[in-house]
Structures are given as C-alpha cells and as structure tokens.
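Starting off, we have a lone chain in the form predicted on its own, written out as structure tokens.
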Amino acid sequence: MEKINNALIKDYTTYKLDGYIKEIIFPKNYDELKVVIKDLKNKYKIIGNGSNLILSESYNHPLINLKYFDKLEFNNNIVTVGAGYNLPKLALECAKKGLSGLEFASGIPGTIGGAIYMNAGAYGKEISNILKRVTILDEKNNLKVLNQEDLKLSYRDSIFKHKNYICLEAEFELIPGNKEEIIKEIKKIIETRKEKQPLEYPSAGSVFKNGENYSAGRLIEKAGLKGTKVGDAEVSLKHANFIINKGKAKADDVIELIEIVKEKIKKEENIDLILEQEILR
C-alpha cells in the first residue's frame, strides 16, 4: 500500500492550489481499503482526480486515493470499470470499440467514482442516462450492489454525497454506433471547450450549479465580477462560473472569492448561488 505524507495539493487537485496535505493513501486493492477504512474510523475522504475539489492545508485528515481500481471490461455494449479510472480515457476507449454515451464526458477531467458521485454531466446529458448498477463498500464494509434507482441520482446529487458509502466499481450500458462518427464528436465537444471554458489555466470547472431559471455564469457576468480577484484566485474573463488559478492561489482566495460572488449575487438577484464544487477544511 502506498502512502505519502506532506503530499502537494497540486500534484491531486485540477485547481493545483498551493499548500500541503497530511497524507494522502493509494490501497491497491478491496482488501488494502477495508483495512485502510476500519483503521480510520471514517476520519478520511476519498478523492479521484480532484476536479471538483477546493481542498485546503487545514484539512487534517488524511485522503484516499483509488487510481489502482482501474479496471476495465467490455461484455458487447456493457462496460465494466473502476472507480479510479480516468472518465475522458473511458470515453474515448468506448468510442474504439464503436460503444456511444459517454461522449459528453470526453472534457470531463474526473475518475468514475467522482462523475457518480456528483452525477456528473454536461451538454444535456449525466452519468444516469447510462449508469446501471454500482459495486460499492458500505457504511458497515460490506460489499453490496446498487442498481441505478438506488441511488437518487438527481443534478449534480447522488446517495454517495449523503451516507458514507465508497464507490468501486460501475456498469454502464451503452449504444452501439459508428466508431468514426462517435470519435468526430468527442474531437467537437474537446473543441467547444477549449473555445467556451478558460483550459489554458487551472481550475476545477463550473463553481456554481445553474437554477431552473438562470444560468450561474450569466448572473456573475452580468453583476459585472469577470476578472475579479483573491490573490492569484481569479474570476475567468473567459466564463464568469470558473474561478482560476493564475499562479499561486491558496484554497482560501478561492473561498474569500466564492463569498464575494455569492454575496453580489444575493444583494443584486436575491439569488443564494449554490455551489457545485466541494469544499474540504
């Protein structure tokens, strides 16, 4: 089992925060979890990529890691995967084998088990359009399955951000296409990307969930708060509901910039933005 004291947060956040982590563990297996679980007494947090994630160094427990559960099974249109593996990699391997449905995620910079976690989406479409059931670790450490239903998977929402369950495998089902026209449309969502969200800089991706009745990024541009800044925390110019890292940002600029934007949002719209990213401190 891997361990590592006074890790980077940058080496495991996409924000690539300045500061230190306790201790990050990599178990390399169920059975190095388990232990990794019982020893901790839930005094830990499972990350993935870190892609939604504002992790601060006065976070003081310890995180763990599940890049080893990278497994990865085709059975016809039916997918197999682990938890720490790579969501874009995912996307573009089913697209090789002509499989559709995972396009949307191909920007997507996150694990499995984080895309479940927060169900995660884009362009219309979310990981519950084509997720069938989950291997997961329970509260108790029992190994269980969860279909699809039991998981109230709703926008940006699932079971797994409400009890202490651990996510370690997933099936998805998905659509048999044309392998060169599944690969044309990944290469189109990267490039909409590239032109629409502010990739050239660190950052862990929209900041605020959109309402039923306004998009977040518009509030903020409209409240005139592009190009606001803490520190080397920055408001994009390029989309107002990414916040930046321009260089050295601290997980506290870009919480000090979160309640700037939240406070001129509710005092202007009388709308209380709700966050999307997670917070650790």
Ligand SMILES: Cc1cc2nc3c(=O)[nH]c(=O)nc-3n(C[C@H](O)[C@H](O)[C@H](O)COP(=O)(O)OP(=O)(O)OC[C@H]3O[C@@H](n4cnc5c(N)ncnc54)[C@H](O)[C@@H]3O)c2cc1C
Second form
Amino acid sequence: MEKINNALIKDYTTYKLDGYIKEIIFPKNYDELKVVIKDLKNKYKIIGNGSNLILSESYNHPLINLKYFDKLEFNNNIVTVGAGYNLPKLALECAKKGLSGLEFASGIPGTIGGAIYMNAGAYGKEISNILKRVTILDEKNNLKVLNQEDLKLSYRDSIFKHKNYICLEAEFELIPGNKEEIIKEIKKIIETRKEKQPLEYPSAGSVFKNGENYSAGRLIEKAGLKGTKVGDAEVSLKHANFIINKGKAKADDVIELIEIVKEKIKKEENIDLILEQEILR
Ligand SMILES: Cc1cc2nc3c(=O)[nH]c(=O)nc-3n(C[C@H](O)[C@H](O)[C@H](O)COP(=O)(O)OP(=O)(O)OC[C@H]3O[C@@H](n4cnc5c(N)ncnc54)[C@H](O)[C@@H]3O)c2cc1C
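For comparison with the form predicted on its own, kindly provide the form predicted together with the named molecule.
Every chain and every other molecule in the complex is listed next, the one we just looked at coming first.
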C-alpha cells in the first residue's frame, strides 16, 4: 500500500501551512480502500486536494487520499468521473468536448469528492445543478449508488458532511454547447478570480460562509480587519474573506486569526460568522 509517514502539510493542502502530518495513504483501488478503512476502524479522514482545510500538526488520524480514483468516461453529455479527479481539469475536459455546465468550477481547486462534499459553487452555480448520482461507500463499508435527491445538497452542504460516507465516483449531466464559447467563459472566470482573489498567496478560498442577508467579506472589510495578522497568517488586503499564508503560517495562527475576526464581527454586527473552511486538529 502506498503511504507516506511524516508528510509535509504544505504538499497536500492549498494553505501550505507549516508542519508535518502523521500519515497519508493512497489506496490504488476500491479493494485497497476497503482494507485500509477496515484496519483504521473509522479513525481516518479522507482528503481531496486539501483546498478547504486548515490542517494542524496536532491532527492525529491518518489521511486517505483518493488520487488514484481518477477515472474519466464520456457518454454523449454524461460524464462519469472518479472522486480523486481534479475539478478544474474536469471543467476543461468537458469544455474541449463542447459540454457546458462546469465553467463555474474552473477556478475551484478541489477534487470531485471534495466538491460534492461541499456542494462547491461560484457565480450563482453549484455542483447540485449538474450532479446526477454518486457511488459511495457507506459507514458499514457497503457500496451504494445515491441519486442527487438523496444527497441533500444545499449551500456548501451535503449528506457527506453529516454521515461518514466516502464518495468514490460521480455522474454529471452536462449540456451540449459551443466549444469556443465555453472556453471563452472559462477564461473570463479565471481572469475575474485573478483580479478579485489573492491567488498569488496560498489560501483555502472563502473563510466564512455568506449569510442570507450579508456578505462575510463586506462585514470583515467594514470592520477594518483587512491586513490583520497572526504570525504569517493575514486577512487578505485584496479580498477580506480570504486568509492568506505569507510564508510560514501554522494552523494555530490561522485559527487564532479566525477567532479575532469572529469576535469583532460579533461585537460590531451581532452576527456569528459561520466557518466555511474545516479545521482538522
Ligand atoms: C483559491 C481558492 C478558491 C476557492 N474558490 C471556491 C469557490 O469559488 N467555491 C467553493 O465552493 N469553494 C471554493 N474553494 C474551496 C475549495 O476549493 C472547495 O471547497 C473544494 O470543493 C474542496 O475540495 P477538496 O478536494 O480540496 O476537498 P478537501 O479540502 O480535501 O476536503 C474538504 C472536505 O471534503 C471531504 N472529502 C474530500 N473528498 C471526499 C470524498 N471522496 N468522499 C467524502 N468526503 C470527501 C474531506 O474529508 C473534507 O471534509 C476555493 C479554494 C481556494 C484555495
């Protein structure tokens, strides 16, 4: 079984925080995955591209990465894809085939599994708009196929957040469109992101969820918190709902900065900001 002990956190997460994690395991296929899970008796965490995670050195369980679950199969406008496949790469592969619907995902640096877990979205679109069904391993290690209705997809939420399911494979239904137009849209989205988001620094995207009637970024900016720092973790000057790693930030720095932001917004606006990112410690 492929595994790495004492792996650098920065090699497996987009925040690129300082430190090491105990162990990361890369099962090659379903049979290996089943063996690993049985051995670990639920004391593990699946990790995709680590693009929504604040991963601390103190996190004690092995991580399981599904990078070998990278199947990609097209059947007209239906695409079947492994949970470890890269989301922006999928958006591009679909575009090359003249299939529309995933353009919004072109700047979301996750895997298919992580994107479904989060019901990732941007620019008014989200995974739920195109997802048809998924193959999962349930908590008793049974293979099951769940339809979109079973997945309880809502704003950055899904059944995966509430049950110990592992997403293995997904089926999306896309819309035939004009290849050049789709690629143009992807380029536009990537340019907009570069303009608005601090992509020149490591981060994990939006720190907090937006509320029904507030934008977390606007509240943080209004509170004058842009540029606030703990160690090398900083509230981005470019986009207030991003925390960036300016060098050797540790998970504890990011977590302390999050607390500072939450406290100030509670005090000034009486709003409890809800974390979109996930802390593993
Ligand atoms: C620059 C930047 C921009 C971003 N922009 C956006 C955006 O516009 N919209 C948006 O929604 N998000 C955005 N994100 C956040 C992030 O990319 C998404 O949440 C993404 O879907 C996370 O996928 P991942 O594979 O990295 O998951 P990870 O961060 O590795 O994991 C997230 C969660 O998913 C679980 N998980 C991962 N794979 C599986 C699986 N196969 N089965 C079960 N559970 C699994 C993990 O256990 C964990 O709980 C951004 C991040 C960055 C760095």
